[in-house]
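A single chain comes next, written as structure tokens; it is the form predicted on its own.
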Amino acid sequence: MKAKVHVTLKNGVLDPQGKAVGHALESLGFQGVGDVRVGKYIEIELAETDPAKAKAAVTDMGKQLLANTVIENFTVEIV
């Protein structure tokens, strides 16, 4: 079983990397690019076969290590 975790900055948290990417896109000639936010994507291969237990375990991983929950949100998808 595989878990997909998306980590993004919470609304209102400054994203200097996103700003840099936005400016770079404009300098490359891409028109109409709005706000750019940069996050993380993490895939975790799990031995667990119960989707509910897998999601609970990865949610705990997100809270304890994968995301800084003060400034970041995260979502977990089990596939």
The other form holds:
2 protein chains.
Amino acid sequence: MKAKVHVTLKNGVLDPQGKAVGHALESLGFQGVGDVRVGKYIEIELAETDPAKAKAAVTDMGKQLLANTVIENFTVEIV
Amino acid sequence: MKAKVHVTLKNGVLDPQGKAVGHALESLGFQGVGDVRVGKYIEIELAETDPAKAKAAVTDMGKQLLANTVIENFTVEIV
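Just the form predicted on its own so far, so send over the form predicted in complex with another copy of the chain.
Shown next: the complete complex, the earlier chain at its head.
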């Protein structure tokens, strides 16, 4: 099965990359663009066949490696 | 409204960052980890209130700035 992990900056953490994208969009003429936040999207193929065990394993991966939990949140979706 | 954009590498495009994450997960003792692909996840706040117009605008943003359409695909979801 496959896990989809979204890693996003926590609210209140400055996102200079998002700010840069927002300014670039304005420069390109796009109007009505508000806050832009840039995160990571990770797809992991897993040999595990039990969705509950897969989710537990990927949650561990998120805590240990995929996200910096001091400044980032992550969500795990098993498909 | 808000747009969620997923930018992923096209199939067949090498993903060294994904490979590095996969190897790091193995080094940490996670078993049964197959292919890992790392993409971007972008959230954009929009003043636009018409979902169809918002989706069209963000699709334009994707083509012009958010994704490199030579090697990347992107999907737009309006929420």
